Each structure stands twice: as C-alpha cells, then as structure tokens.
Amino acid sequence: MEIIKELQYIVGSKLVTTEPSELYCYSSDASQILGMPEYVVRPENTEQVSRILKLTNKHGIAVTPRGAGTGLAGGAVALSGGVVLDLSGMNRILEVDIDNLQVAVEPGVVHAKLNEALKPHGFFFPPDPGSSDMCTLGGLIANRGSGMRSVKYGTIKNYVLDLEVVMANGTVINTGSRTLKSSAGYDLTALMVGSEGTLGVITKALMKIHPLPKSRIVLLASFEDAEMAGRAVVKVIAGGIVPSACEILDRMTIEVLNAYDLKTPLPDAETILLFEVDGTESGVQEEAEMVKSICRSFVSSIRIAADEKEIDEIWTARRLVGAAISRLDPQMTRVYVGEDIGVPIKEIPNMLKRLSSISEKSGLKIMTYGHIGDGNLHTGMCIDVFDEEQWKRLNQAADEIHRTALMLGGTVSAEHGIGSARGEYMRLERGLALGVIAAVKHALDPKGILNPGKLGI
C-alpha cells in the first residue's frame, strides 16, 4: 500500500494532504528557513499520532510536528521532506482541576484560550509569550518557552508536570506524574521540554497553575539611554525585588508603537523600562515604591500605571512590537535572526552598549525590547531583501551578537528555541555536552526520523 492510502487509512482521507498549495503554507514558520514537505496529516488523537509514527518509522520517513507555526528558529519546518504533523487540531482543555493545582490540555490549545478558561476560576498559566493570541501549548512546551513574567513565575520548564509523549518507534510514553514533585527515575518530562520534537511528539500535558494575584501595579521608567537602564535593573533585581515583570523598550520600539496610535501613547525617551509588581495590595504598593526609590537616581522620570484598563493597554502595546517594526519603513522587512539572545544579569549593562556598537558599525538600526530582567533582550532589524549586500550585513551582524552574548556567558536562544536556525552555535555554546544531546536522540530515536537537521545534531 502507498504511504499516502496509509496515512489516509489511519486519519481519513480529508486528513492528509500534498497539494503542492497546501504543501507550500507549511513550507515555513515565522522565520526565514524553508521546507517542503511530502504530506501533511493533522491527526485527532494520541492513537492516531501513534499509528502514523509505527508508519514513519518502519519505512525511515521523516516527521516534523507542528503547532501554530509562530516559531523564529525554523523549528516546525520540513527539512527533510517527509510528514509535517499538524497537532492544531488536538486542541482541547481536557481538565481543570483547581484541587490539585492543574490542568490538563492536548498539544494544539492555544495559549491565550487557556488562561480565558481558567481566569473564572481566579487562576492563570503564569508563562506569558508575546505571541499568546496565536502560539500553541505545545510548540511553547517544545520549545522550553517563557515570555514576559519569566522573572517571578518561571518559564515551562517550571509548569510541566507530565507529558504524554509518542515515542519514534509509535511507544506512547508519560513522563511524569500528578504530584507536584517526584523523585522516581531519570526526569523524563524536563528532557523532552526543549526537546525541539526531536525525541518524541506530545499529545497532552499536564500543567501547574497559579492563583491569579490579587493586585498589581506597572511603573513606566524613563532613561536617556539603554545602558543607564540596564544598570537599573541589575540594582532592582540585586535589591531583591522579583517584579512580575521587567521589560525594555528602546526609542526605536517606542516610536514603532506609538506610531500604532495606541490609547495610551508611551513616554518620549530613548529607553523605558516596564516595571510589573503583583501580590497582595499593600505587598504590590511596597514593592512599587521600592522600585521608585531604587531608579531614582537611573531615570529621568518616572510614573506609575495603577488602573487595570491603562495596564492592559500598555502590555497589548508590548505585544505588538515584533509586528509594529514593519511601521519603521514600508520598503523594509523585519527578518527574525539574531533576535532571542540572553545573558547573566550583571552583563546586561555590557550587551546593550554592544548593541550599540554593533548597530553603527553594520550600519543597520536595531531595535531593542524583550525581557530584561531575566537577561533575554531580542533585537529587531529590517532590510531590503532584494539588496545582497545588506543581506550580507544583516548575517554580519546577528552573527557577532551571538558571538558577543556567548562570550559574556550567555545563550544564543533564551526561550525561541535552536531550530535549524541557531544550529551552528550549538557547539561554541555546549561543547562537549553536544555529543551527550546527540547520544541521546540516539538512542531514542535510532533511525533520525524525528524532526531531522535541528539542534545543531
């Protein structure tokens, strides 16, 4: 039997597809690498998931699963050809349980629809990506993801508590258990968090959640530059306030977002600094006053945002950053690399001014933002990608800010993930620890079937 009447044997026929216009929407993500795959078959269930991988294996066809497709590293996409597994449609909320502190989802639940589910109980999944209107549980698991309130509550890795994982061969596995803490055997749930659909595909997860807090307060800083900022977070952050949140925009991001005509225009300056601090109300005023006090003598000015509407318009603003770039040039386009860099918090002060340098020395405008007060800046530049030489450039430039971030002992990937995209780092990033990634897809997956040519292995 062809593999095509197999694959539709196992989902229907309405399930599977090579179309070549269909092929070609799932030939990328939100990066700029490209793959074409031989089919596409979006399963519904954790039996099917298995029944096509027992197919894949046996005949040594590759599989890439596949979310929403918002990564930035090339991550969901067919290198090797073979299935694209569309798992967007295995999105259901199997279970809240408020008892227990958790919830149960499959793979395609988007995140934002989560925490609406949850927010009637008073509770919420704490890990808060800039893309939560589109991106999947799943690819956010995959991916070891986190976002902007990484600096109190933690990133995935901190919520997992169990996966359920088919294996390459079709095995379905789970990882952990109910417990909020376990100590049985090799941590197989924090292995396949990050694991990049490399050593098995998820079908469902169960996940802590939080009690949504009962007060919070954003402090809106303004600095005359990105250094001065980042010498204030390192003084907040070693002060001993956990802020909610801690994030930067520079006078770039800032003009791209109040071109937006936003309803709360942002603070004309060349850095803000978006304070979060949530808890108890007299807990949240402390800790604001706290922050005051600490950059006073970093800012040129300071406010506070205390009304719950004007909050949200300020973090619906955030979010828009990595769209609101192509506001800067129409002729331009924003090209996703060197973009999800993270460093120790005392070298914060150290990557922005090397930003800079970099910046005038390529001659291109970077754009700065991201979550700075667990180290993880993102930088955004825009080309003409009909011009090569500005193409040349652009590679020139992401290339020494992942350099720079290692040599100052950080990550070329904070919470985007490695994908095909960042690949080459992984040596100068891992060393020797690389050959144990690879020994262990390995030997999980002998054949090299699962999501081929990512990592870097």
Second form
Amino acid sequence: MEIIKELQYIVGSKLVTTEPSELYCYSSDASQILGMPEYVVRPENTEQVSRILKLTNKHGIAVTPRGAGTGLAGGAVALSGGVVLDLSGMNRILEVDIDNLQVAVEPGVVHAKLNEALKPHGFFFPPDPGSSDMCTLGGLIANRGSGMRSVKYGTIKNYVLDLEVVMANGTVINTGSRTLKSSAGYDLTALMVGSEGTLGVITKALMKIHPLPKSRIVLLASFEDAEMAGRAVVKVIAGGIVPSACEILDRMTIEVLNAYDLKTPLPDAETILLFEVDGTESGVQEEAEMVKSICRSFVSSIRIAADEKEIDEIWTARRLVGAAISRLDPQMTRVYVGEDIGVPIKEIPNMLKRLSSISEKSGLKIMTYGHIGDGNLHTGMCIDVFDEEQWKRLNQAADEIHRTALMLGGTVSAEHGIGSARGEYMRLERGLALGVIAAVKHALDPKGILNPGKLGI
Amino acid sequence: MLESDIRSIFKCVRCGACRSVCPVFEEIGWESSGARGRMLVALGVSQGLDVSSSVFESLNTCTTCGLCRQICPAGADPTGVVENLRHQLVLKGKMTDSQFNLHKKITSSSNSLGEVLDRKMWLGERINEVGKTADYVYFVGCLGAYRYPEIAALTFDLLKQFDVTLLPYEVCCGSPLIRTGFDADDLIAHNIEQIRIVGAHTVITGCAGCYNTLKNDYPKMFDVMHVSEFLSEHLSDLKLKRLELTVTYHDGCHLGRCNGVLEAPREVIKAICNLKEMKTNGENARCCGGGGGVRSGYPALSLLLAKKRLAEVPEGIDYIVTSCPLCLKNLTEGGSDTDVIDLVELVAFAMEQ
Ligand SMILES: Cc1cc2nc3c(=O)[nH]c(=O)nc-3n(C[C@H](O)[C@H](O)[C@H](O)COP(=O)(O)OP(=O)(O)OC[C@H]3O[C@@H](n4cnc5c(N)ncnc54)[C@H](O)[C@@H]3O)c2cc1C
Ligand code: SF4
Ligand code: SF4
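What about the form predicted together with the partner chain, after the form predicted on its own?
Shown next: the complete complex, the earlier chain at its head.
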C-alpha cells in the first residue's frame, strides 16, 4: 500500500495531509530553521502513534514530533522530509490526583490550560515558560524547558515522574513510576526529558504538582547599569534567599514593556531587576526586606509592586516581551538567534559586559532580559529582514554570544533546546559526551528515523 | 502582493500566541486554520505557492474577528493580511464559488441577501414620517431591512424623536463584498450620494459590519455612530423604566474590538437592568462566528463557533443582548437556550408603559 493510504488507514483521512499549503504551515517553528515535510499527521492516541512509527520505521521514513511549534531551535521542523507528527490534538488532562500531588496529561495539553485546571484545587504546575499560553507540555518536556520560576522551583525535569513513550520501532514503554522516588535501574525518564523527539514520542506524562503559595511580593529594583544588577543578583542568592523569580530587564526591554500600556509604568532606568518571593505571608515579608537591604548598596531605587493586579500585569507583559520588541519599529522584526544562553551565576556581570561589547561591535542593539536568577539570559535582536547585510551581522553576533557563553563555562541553551539551530555548538559544549549521546541515539533508533538532523548528532 | 503586505507578514515572529485565541483554529486544529498559519499561507502565496482550494480554505475560514491582531505581541496584523490577500486574489480572478455567488447576488440585488422586494417594506405606515433632509440619518442595513424588520422599525421609532431620517434609496453598505476581497465602489458611491441628498453629517447604524465599513472603508465625509452610542447620549430623554432583569452582552467583533465601541451599549444596558458579563468580553470577546464571509461560505463552521460563544454565557440571565443583527442571527441559530435580543428591543421593553 502507498504510505499515504496506510497513514489514512491508521488515523482516518481527515487527520493526514499532503496539501502543499498545509505542509508550508508546518515547515517552520518560531526559529529561523525551515524544512518541508511530506506528510503531516495528527494522531489521536498512543496506539495510532505506535502504528505510525512501525510503518515509518519499516520504510525508513523520518518522523518529526511537534507540539505547538513554538520552539526556538527548529526542533519541530522536518529536515529530511517524511512525517511531521502534530501531537497538539492529544490534549486531554487525564487525571488530577491531588492526594498524590500528581497529574497525568496527554502531550498536547497547552501549559496554561493545565494551570487553569489546577487552580480551583489550590495547586499549580511551577515550570512557567513565557510561551505558557501556547506551548504544549510534550514540547516543554522534550525541550527540557523552564521559565521564570525555575530559580526556586526548578525546571521541567524536576517534575516528570513517568512518561509513556513510543519508541522508534513502535514499542510503547513507561520510563518511570508513580512513586516520588525509585532506584530501579537507568533513569529513562531523565533520558527522555530533553531528548527533543530524537529518542521516542511522548504520548503521556505523569508529573508532580505543587500547592499554590499563600502569598507573594514583587520588588522592582532600578540600577544604573546592568553589571550592578548582575552583582546584586549574585549577592541576593549568596545571601540565602531563593526568589521565586528573578528577572533582568535592560533599558530596551523596559521601553518595550512600557509600550505595552502597563497601567503603572516601570521606572525609567538602565536596568531593572524584578524579584518575586513567595510563601507564607510573614515569610515573604521577611524575605522582601532582606532583598531590599542586600540591594540597597547597588540600586538607584527600589519599590514593591502595589498589589496582585500590578504583579499579574507585569508578569503577563514580561512573558511575551521577546516577541514584542518587533513593535518598537515598523521596519524591524525580532529574529530568535543566540537567544538562550546560560552562564554560572558568578559570571553574569561578566557576560553582561561582553554582551554590550558584542552589541557595539556588530552595530546591532541587543536587548537583554531573562531569568538572571539562574544564569539564563535571553538576548533579543531586531533587524530589517529584507537587508542581507543585517542578517550577516546578526548571525555573527549570535555566534559570538554562543562562544562567549561557552568560554565562561556556560551553555548555548538554558531552556529552549538545541534543535538544529544550535547543533554546531554541541561538540564544543559537550565534548566527548557527544559521542555517547550519538551511541544512545543509535541504540534506540538504529534507522535514525526520529527527528534526524537535530542535537548536532 | 504589495510590499506593505509582505512587510506585514514578516512582522510575524511565528511565536504561536495566536493559537491560543483564534476561534477557528480551535475548531479545525490544522495549523493553516489559525492566524499564524494564515500568515504562512500568505507568505507562501507571495513566493509562488499554488492557490489551491486549501489556500482558499485557510484564508476564507477567517472571520476577520481581529482577536489575533489584538493579542499579537509582535504587532503583526493577520486580519489585515487575510483581507488584503483575499482582495489581491480576487483582483486576479481567483475566488471560490461561494465568493463568486455572493458577489453576483449583491451586485445584482444591491443587498447581501439577494432580495428583490422593496428595501423599505418594514416601514409600513411610517413611510409618511420620513423627513427629506436631516443632520442624522439611520442606515438600516440589509439584515435590518429584510430579516429583522421589527428591530429596524423599533430603531427608527426611537431615533425619529430626535429628527433622524432615512436614506431615500439605501443599498448594501458593501461590507460583505469588502470582507471577502471585492471592491464595493459602486455601492459606496451610491450611498454617499444618498447621504449628500439628505444633507446628514452623521450616519447611525445598528449593525457592527455596517459600522466598520461606513467608518473605515468610506471616504471620511461624515461621522458614523452606532445606535448604542446615539442612545447612550440621549439616555435622559428616553425616560427608561428600570427592569428586574439580568442580561449579558455579546460584543460584535467589528464594533467592539475593531472599533472600540465597548462602553456605550453597556451604559444603555446598565440604565435599564443588571449586566452580567460573558466569560470573555470587551476587547477580548470571542467571535460569534458570523463575520468575514464565514457565515455564507462555511455555515457549519460558523454554527460551531456560535456554540462555543454560547458556552460563555453566564448562569442566571434572562437575555443575551447584542447590537448587531448578524451576531443575533448566528447566536440564535447556534442554538441558544436563552433568547437573544437586540439592544433596541431591550430599550423598547423599558419604554413600554
Ligand atoms: C514568545 C516565546 C517565549 C518563550 N518562552 C520560553 C520560556 O520562557 N521557557 C522555555 O523553556 N521556552 C520558551 N519558549 C520556547 C518554546 O515555547 C518551548 O521550547 C516550548 O516548550 C516548546 O513547546 P511546543 O509545544 O511549541 O513544542 P515544539 O516547538 O512543537 O517542539 C519542540 C521540540 O519538542 C519535540 N516534541 C514536541 N512534542 C513532542 C512529543 N510529544 N514527544 C516527543 N518530542 C516532542 C519536537 O520534536 C521538538 O524537538 C518560548 C517561545 C516563544 C515563541
Ligand atoms: S501573528 Fe503574531 S501572535 Fe501569531 S504567530 Fe505571528 S507574531 Fe505570534
Ligand atoms: S481574525 Fe479571528 S478568525 Fe481570523 S485568524 Fe485572527 S483570530 Fe483567527
């Protein structure tokens, strides 16, 4: 039987397409990586995924899993044609088990929808990506993503207990168990988290959840320059405070956020740090005072956000600020490259200094924002996408940003993943470990059908 | 495609935020049925992608509700891109049968329903009460004239106390043509001439589609008001009784989000009874599914969208109030358990002795 017929037989004819215009829509994610699939299939359950993989494995056809396609590294882009497996339709929350502090979901559940469902129970799912409203949990797990809360609550890897995974040959396995800890052999859950669709297709996830904190306070601290801010962060964290969020905003980010119509504009400053502390009412008061007193010698001013409304407004605007820089100038578009470096906390002031010299050298403004509390800095660059020369400078600047982060002992991707956008740095960052990674990949997917061309393998 | 359109497409950073709001994407689920997909289809077409039936399906299932434009962090305008691309394709003679038939119907009958009857039948005896000239004129619209004659009559009865008249020979405002990619120059020229004859400086309409078109697609020669705006300015003259009712209000996309008429209808409602908002409301209100040619081109989809909007109606209300006949029709046909009424009907209840 022809492949298309077999696919139709598995999922029904309405859930497979080879229409050029539809394929076009699946030929990119939010990165600059492009690749045209030959088929897009939207399976509805594990059995269908398993049958699809049996079929593609038999014929050696590439399969690229995809959630919402909000990834910033080209992870969900098909580089060798074949099938794009759109899992966003498998979007049921299967079980909210409050007694066991667990939730079971299908991979296509959108992050924000999970939190909406948990809120009435007084619980939440702490990893908090800026793309919460649109990204899927499958994508977040596959990219080992995180967000603003990771400095206190950790990244997605701290929450996944068990995954149902369809392996390259169609076998369905479970990687973990319902227990909070287990010493039963290799940690396959950890292996799958961050595997970017190269080792298997996640069809179910069992994850831990957390009670909503009773109270929180957000402090807005203004600084004369980014380095001062960097130093303040190092001091606060060394002082034993674990903020639930610690975000840096440079001047350009502040401008963009203020253009977002914030009811209470952010202070006019070179750099702002947003500290959030959460917990019990008395606890947060005490921690907020500590942050204030530690920061005192660095800041030009510091204030506490007035109420929950202002806090929500700040975080909502902050989440999508990366895309919003495009608003500053009608001719310019944000291009996501070199946007996700991480460095050891102590190196933050150093990295910030180097970023400003890369900016000067390239003649491109580099907006800097991000989860500075865990060393994760997002850099945002805008260009006129019709100007070849600006593209060249942009890519050069991105390359320097990556190399600088590595030189400081950091990583080229703290949360967005490698995909194919950052594959070339894997050898530099992981050294001989890349050979081990390739060996694991080969053992689990000998025909190399799962998301080929990713992770620099 | 125009360079400005291509620039507009490149404003999109493909972040996918619009996936969370596009009501059509929620129903269909294929990437091409959401705003980001439509931007990519438009980009594809600009790069030579064959204009197949699925390209039309992607472009024409958009209700032009503007939700994506409202939330797009990057400041892109998928709604505008869709409308412009529909126009560019029509200019090249590329359109669906449904578009072709709609165009034929409107150009031959001068109304969006293909009606051959007199547009002023709803007036009945009132025909003698129509002034020849006035500063304000009530633009009835096709749905008002042919499908909701009682609402048209109620509206006129309310407005005529304030010396508002009618156009001698009104024709379709052109909205259905323009939203589906056609020019409506003849209809526009005709209505402008009529407005000139009456000498009106302000045109009042009770329809979100007419409002949007009169305001944004006509030359800026007169002011445009929605009936709710006019009524809210004359609340004290209306002598409204307070009613023991609780209603909810559905914002028509082209009135509320796209043109900012959000407060006036609410002021009128609150002057009469209690208002309990829908789950999404104001600028973020979900679309009823009727606009952008979806009602005529994809009726089944349109009703699914209406059902989703109806699921946002709060508990314990007596009526769903709208201020657009297309929304009214779509929500009613979507199977509302609660009666859907026009704002002027609520006003009429409050004026009954
Ligand atoms: C404006 C914006 C803000 C962002 N902010 C953050 C942030 O704060 N933190 C963060 O971590 N990321 C952020 N991201 C990046 C992105 O949203 C995340 O990486 C997200 O988790 C990707 O999810 P997705 O569903 O879109 O996955 P996709 O992009 O569709 O896929 C991502 C990867 O996961 C694989 N994959 C998807 N589903 C499965 C599955 N079921 N099984 C196996 N593999 C699968 C794909 O093959 C691909 O390699 C942001 C992106 C944007 C555009
Ligand atoms: S249209 Fe706007 S919201 Fe949608 S993907 Fe593009 S940039 Fe994001
Ligand atoms: S205008 Fe409405 S229907 Fe059209 S793409 Fe935007 S959100 Fe979807």
